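Starting off, we have a lone chain in the form predicted alone, written out as structure tokens.
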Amino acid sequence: MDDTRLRLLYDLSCAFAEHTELHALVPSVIERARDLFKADGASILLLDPEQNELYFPYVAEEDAEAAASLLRLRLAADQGIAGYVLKSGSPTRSDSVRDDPRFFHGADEATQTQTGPLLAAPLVCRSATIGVIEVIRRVDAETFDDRDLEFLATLASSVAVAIDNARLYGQTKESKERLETTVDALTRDLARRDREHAIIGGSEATAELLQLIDTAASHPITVLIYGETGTGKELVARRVHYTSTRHDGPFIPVNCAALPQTLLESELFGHRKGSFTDAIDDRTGLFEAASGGTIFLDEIGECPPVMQAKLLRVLQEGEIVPVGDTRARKVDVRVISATNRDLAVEVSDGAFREDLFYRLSAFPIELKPLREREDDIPLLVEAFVEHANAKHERSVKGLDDGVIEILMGSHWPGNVRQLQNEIERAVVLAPQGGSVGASHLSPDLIAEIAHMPVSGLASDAPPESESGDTPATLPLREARARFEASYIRRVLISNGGNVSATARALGMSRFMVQKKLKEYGIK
């Protein structure tokens, strides 16, 4: 073996020694052992166990378009010459690979080239073969000798111990990567939970949806979660998660509306040092965080469509791709998402991709708006006093007469979260030891409230009666009701009888429409 050869040991011994991470050395390993054989291109090819695959990823070529086409190469671990390796654990030689029974020739064809003589050595550590390092020179180039052989395989053994030392370190970092992504994310998460996690209400509606939850808990589903601003998406699929079989793993919400596309892509797939300004080491992205448990994917509607492509291919695959990184990993999550959109709207209008929609609606659930469950608000209010009251160390004990009824009046555009914060003022304005009143209610709801008809909601009329008479009184759900079915044949009327703009119009779903119109017999 000449000195040229010994020093390239040497010196991959020293590197082996202060690297532990693949891409920063690997690339350069196969360079130099491209100059030292005078190869036209040095590979080393890895097994993919799972798919019973052998795979490019590190490539040194003098043409850099069939560099990138290997990279993308795939083949069965039993195809080649390199499956001939992998399989015999022994090196190998071919002078005239056109000659060779055993070539595989999809690899020019890929490349757009002809490879000529061929050398190619198992990597093998700890009595397994992990992948095959193989040098090529074009067609009609001088042979490789047995010295050749014979050092590219002791060059092997040493690169097969680095991978699987590097494989090892990577490995343990991904685990404390993951581990740190993911306790990180749930301490965000839980310094804004609030206390009180329970579903409250004794309206059919409530009923309907814990129903809808059980069943989507018992199956592993794809959820969607739609409904306005404010009605508990997220407290769904919490209910959702943790009366799973996943209810130990993760759960990991993420608004997808608050992050710009680039952030949120590192956000859910993790990028590699390097791969942009700001990645200054490896990141685990939250989805690999919330390996056997569950993300949710919050204002799913506001995702840009390159964002949609790449989340398809997480429901699709199960696989996700870092930032900078051009291998797929795989992972196990369970994935609910949520929006306040009518996403089938943004799917005819093109701005929603159709395949990722029905991927994600495989299992829907629609959350009512608060003024659509008014029976519900009673308890909502009990809750919430006894949880201000924990809240901000008072001691009120309730409403006064009437202000219940005020708030079962109201039309709350905000819904249970507005509802939630009414409370929470009311309980800080009301008197230690004493009730809230109606004098402790905003200013805003009072004014909505003295603006109101008879129908609890704003018109320039009293509801009419089918005969088209106006009764001087009406009790209250009846007179909503009345004035509902009106005005929403108004709002279609104006629109041509069209659903779909008739339920962007109204702030409602079509389904919801849909619903209504049938309720009341409009057509």
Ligand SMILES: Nc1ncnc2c1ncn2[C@@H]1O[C@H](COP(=O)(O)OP(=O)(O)OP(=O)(O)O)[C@@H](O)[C@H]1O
Given for the second form:
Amino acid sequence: MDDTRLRLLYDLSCAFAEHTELHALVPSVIERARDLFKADGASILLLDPEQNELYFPYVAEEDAEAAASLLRLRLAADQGIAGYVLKSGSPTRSDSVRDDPRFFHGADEATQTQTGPLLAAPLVCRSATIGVIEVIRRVDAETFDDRDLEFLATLASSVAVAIDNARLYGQTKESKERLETTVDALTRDLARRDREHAIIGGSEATAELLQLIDTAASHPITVLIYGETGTGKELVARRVHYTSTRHDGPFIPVNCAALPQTLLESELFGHRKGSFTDAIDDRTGLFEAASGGTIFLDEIGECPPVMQAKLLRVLQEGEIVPVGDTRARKVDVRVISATNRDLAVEVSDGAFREDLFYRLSAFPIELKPLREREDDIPLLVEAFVEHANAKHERSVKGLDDGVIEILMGSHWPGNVRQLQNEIERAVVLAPQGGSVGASHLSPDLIAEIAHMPVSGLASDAPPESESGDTPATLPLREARARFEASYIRRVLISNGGNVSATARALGMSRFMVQKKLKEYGIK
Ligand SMILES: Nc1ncnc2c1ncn2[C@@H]1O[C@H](COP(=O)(O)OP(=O)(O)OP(=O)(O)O)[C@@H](O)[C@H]1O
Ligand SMILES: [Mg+2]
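Switch from the form predicted alone, shown above, to the form predicted together with the ligand and output its structure.
After this comes the whole thing, all chains and molecules, with the earlier chain placed first.
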């Protein structure tokens, strides 16, 4: 191979390393190939698999008009010498195409030229032929020789790899751009929903909570949120993130109880290809994905001991090691965790690492159960009625008299989530334009109230004796009256506010029940 040819291959390999954009690379390659072969034209034909046609994306021609007609031309995938080369995969030399039955005369007609000698070589990559490279001379010109053909075949294999790489790069770039657009839209949507999901409540405890959140948001400190199920732990974590300086970064929640240890580790830290059976590719973990933002480790109490040790390392060193890798990588992530377990007890039982516990709980936030902050209930109910109205296209106005007292006196084992569900259900059951009555509350809630000890009921005493603390001893008459009032109220609630049913249950007349209700001021 002479020097100029070697030089072209060398330049090509350098160009491949630099360019990933096909359009910047291929035109210059075929221009130079045309010069080198002392040819009149050089072109690349690619297969369009959908149409099963060959087309000319790149053409180097002396005559600009001829070039333009070729760029518009399409031929069936099995037409012409190019079609033959595509199918057979064999580099082909034709000294005079006019005498070659395979020649596609449409090309000469389109360009209004007369082709003479021709060389064609297949572009093969990953065992598929994706197209053909051709060089031609006009009729009566000197023919090409076998060394020319050999060189074109060599050149074709490099060009094929470059085209394949560029296509893969294009696909990756496209799917990356698509993903970025989706992530952007989702992030905006989440941020909007987080703004809508404000922390509501009128209790002292909630006012203090909001202050704690403010403090946590303005310091890059590790926060541990603990509280019973449904008390709003995730809501608080989101609020800390979205009011902190990291609010433009991602908020990534991970449920530590949802995955077995090995999967959790690769989910959090990522893995190297082949590090375990299902690791078919390198994968970035959520700690890296949360870079610049916050990772929310929910149900941290369920985190297995091996993972506890690894988390400790992240908190101490600020770096992670992907599964199957040896090198550590720095991460810039704020950690907020949450649990409904008493982690201090878990520590003394040896189930949770003490050192990790102290790291995680640098700034602890406790969420009280709803039953201990009943002053939150009226505002929460108001917001949930509004939300349920919007969600279910209802127009429920609010609650009947006495219903808020029932709600404020309930135990709420499922806390705010349970209250939210209760109100949503009631809003759906209540009449359009009407209000929520005791009969729209769920049987579970009514049953809970019916089984509550009498002293646990809101407004135990008849209204005229409502005077703060109950004295230890009462005259029997008054004690009996109190009991009677609360018992009738309880039976009334468990009968959904229906006086006739209450009377039947108590073995009294409807008239007598109504009299008692009036006497005790029960509505
Ligand atoms: N103070 C509040 N104001 C408004 N909505 C609240 C409040 N607290 C909780 N919620 C709502 O109650 C539901 C439960 O809250 P969240 O999921 O944050 O609770 P959690 O403590 O993480 O529960 P779990 O332990 O079951 O995971 C959510 O719909 C949340 O928006
Ligand atoms: Mg939660």
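Heads up, when I say rigid core I mean the largest set of C-alphas that superpose within 1.5 Å between the two forms. Numbering follows the first chain given and starts at 1. Please read these numbers as outputs of a predicted model, since none were measured by experiment.
* Asked: Taking the rigid core as reference, does G89 move its C-alpha 2 Å or further between these two forms?
  -> Yes, the C-alpha position differs by at least 2 Å between these two forms.
* Asked: Can a Cα shift of no less than 2 Å be assigned to F151 between these two forms, given superposition on the rigid core?
  -> Superposed on the core, F151 moves its C-alpha 2 Å or more between these two forms.
* After fitting the rigid core, is the C-alpha of P253 off by 2 Å or more between these two forms? -> No, its C-alpha moves less than 2 Å.
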